[in-house]
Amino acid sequence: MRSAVRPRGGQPRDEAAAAAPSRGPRRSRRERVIRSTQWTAWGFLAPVVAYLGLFYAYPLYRNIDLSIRSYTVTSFVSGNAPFAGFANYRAIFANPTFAPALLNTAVFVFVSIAFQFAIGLGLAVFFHRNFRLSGLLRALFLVPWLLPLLVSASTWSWMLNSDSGVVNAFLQAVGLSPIDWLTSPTWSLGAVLIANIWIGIPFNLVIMYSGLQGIPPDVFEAASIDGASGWQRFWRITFPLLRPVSAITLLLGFVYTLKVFDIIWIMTRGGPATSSTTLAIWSYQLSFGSLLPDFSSAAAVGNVLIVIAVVFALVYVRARHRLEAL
């Protein structure tokens, strides 16, 4: 009797043929499991996609549509606005308000971020020592962050009032002349900067303190044994290890500060003249600051802000990839 012919794998051909049909059900079950997993993943992803489309993509599309058409109050209601192309962008770039608004925005953003980050990092390093009452003091530093911006801005408006503010009262008590913080073109931008820096310090403190908590204590102990001073430990250990946290903190601070509106509007309304007018304030003034709102120009200013934020976000992503490649 002839033996069954065996293929190269050693299994008889008859047995291999008998086993072949059983792979079909196994494969189909595997495909059903994979398909079910994919549908489940899409089910969880669908609400996020719907949220982003409804509250981000559609408003952005409407803002772009506003900026490339010539909208009036009547056409805004009826929806029949003529196409204008880039005429609205050329108009805002040629407007005399654009240059001071752009300069004020740059000064407001970069000065706020620099002081908020430096002070927040210093406080985080200070509280990282875990001395007595450090938890209570950290909680007190969170108060400016927890207060509504309306309350914070109103409080600073009262404190910096030229006639009855406590800041000018203190200056007079020490023999200095009072300052018109909110009504002087020289000091109005500085006044809103002080308020914004005070409000943003707790955010930087919390993020940087969390980053410090992630650094192993053994690193600092080894540096102390090697004789490193406090400044050397900070500059050569703490700061480099906090670089990823610092980068995301600066990016979030930039995006948040770029669109600050309520603090400036409550304290100075962008004045006097254009001394504290930023792009966000100017966009609001074009939309709702007059009896004849210019919605198209306001949308164009808003899109300029979006482009600036996207450019800096791309710079951050590129810099992050370079750091990870090192």
Given for the second form:
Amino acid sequence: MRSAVRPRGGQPRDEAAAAAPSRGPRRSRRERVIRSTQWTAWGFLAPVVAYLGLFYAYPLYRNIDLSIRSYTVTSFVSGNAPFAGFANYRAIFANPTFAPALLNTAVFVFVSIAFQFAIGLGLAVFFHRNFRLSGLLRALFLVPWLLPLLVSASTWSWMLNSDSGVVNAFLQAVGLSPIDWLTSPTWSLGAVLIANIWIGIPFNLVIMYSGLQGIPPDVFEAASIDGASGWQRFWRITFPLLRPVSAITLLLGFVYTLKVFDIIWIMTRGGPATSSTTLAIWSYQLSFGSLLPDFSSAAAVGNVLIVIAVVFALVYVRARHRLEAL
Amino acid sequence: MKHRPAWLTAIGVGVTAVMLFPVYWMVNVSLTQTSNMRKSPPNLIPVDGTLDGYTVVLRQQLPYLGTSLLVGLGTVALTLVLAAPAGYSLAKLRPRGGGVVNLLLLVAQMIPAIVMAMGFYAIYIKLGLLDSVWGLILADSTIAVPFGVLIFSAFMSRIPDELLQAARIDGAGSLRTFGSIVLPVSRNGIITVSLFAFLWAWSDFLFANTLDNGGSLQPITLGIYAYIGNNNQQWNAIMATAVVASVPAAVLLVLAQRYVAAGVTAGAVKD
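For comparison with the form predicted on its own, kindly provide the form predicted in complex with its partner chain.
The complete assembly is shown below, putting the previous chain first.
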């Protein structure tokens, strides 16, 4: 349709471009095509970009604004709070909860990821042997990950209950003394870690399993013909080949675990005292979890969390560049 | 076919049983009589079980379940409408600056939900959207939209270019092409995204508790939370609600297991 109209409009330009016969008009037509496809491309993209601006950038902006002003409950509604600069940040760094919250966050994230990844990878290698029923069992392994976090958290709270929990009943049955999982400062972080590791294993299993499937089978065959043992095959071949998949799994695990809120809040509310308070929990305690919400401090804590996540993402990007450069 | 040793299957069943023990325990407790709840050691199987917990659910939790269903479906609709065209654009139309959008989508997923909740709260107070189902749908969609775009662009980049060119030659405009070619062949992507969007909205607790905890329509996660928060000792009712709240997860797993795995991997191991 369009090409039928084109020659007429194109003619004068053909004459003008006589010095460079036939190249000029074609390029201008291509430019016009590119411009119109750019319009189309951005037309399809515009809703999401607007959405990102309205529902990510603006809340984020509001959050930064909260953190650099001193809002009270009333000024939170009215919106005119005095500018405070970094005072809120200084206050949270000096707060006695900050150090334990940061430490708990670090322990929670690294222990969770270490166990989730090691167990997930082990299971992936195991299921990769494709025995009878392996597909069905692998599917069942997804269940903990698909359950609402609130459901898993309340189930674990009841299982870890000091007096009537099945875990303590088991410990007693094998001759150990029961543990106050959720009510003793020594164990509360361990208790939420157990639940969180349990929830994260399926995710690691699925990704690492698909990573394993991406390795051509002849690689393993060649290695076993060369006489490599199962252990050697894993450390010398499987593990190095899985490095890119592992890196992305660990990064995603890091980002998700840093944000964990539901599990800890349901199981311990960050307590007793601050023994299982992470930065995410602390931020919630300061804002919605308090009768006199201090949204400014809560927002500052939340922004610290974002900075940590972004720093690790940048470390990941750099590490990947270095890997690719090798 | 290679030999498949039975002992591997035995170990596999054992490991899976350990992994799923908490799920079994949830069902077991939901069927236990209140009088047996504090028994030591607890009954490993529900001897003289009861459905009391479930009758309580039927009596008290149905409105919550309805709200969750509504919020889940609303989130799915909003996510699909936003994410599918964007995924198509990023996968096939090469918009200038598309890389930046991709990066923003990744960064968006790093923002902790608590930060989003505070931002939304501040905005909703002004707009009067607090305690409304629409506000909750909007907030829940932020969990799923960035993921949805990434999944759609991963699925749609596999559509052969010849197919789209053929449509163009036949005179289809870009909207036509999108509606009658791209969407139908992206069925798997649509299913995967819908599934996760629904599941995440259904499971959301933080947005519900911060943006809708005074609303007349509350989702099931708040129903469970209200039980726990009231220091309710009716653990069979709590666990029965938990079992019912897990039904969508179970249904999706049975009906759409391969899409679940596809979603996890496409989101993570895309490039």
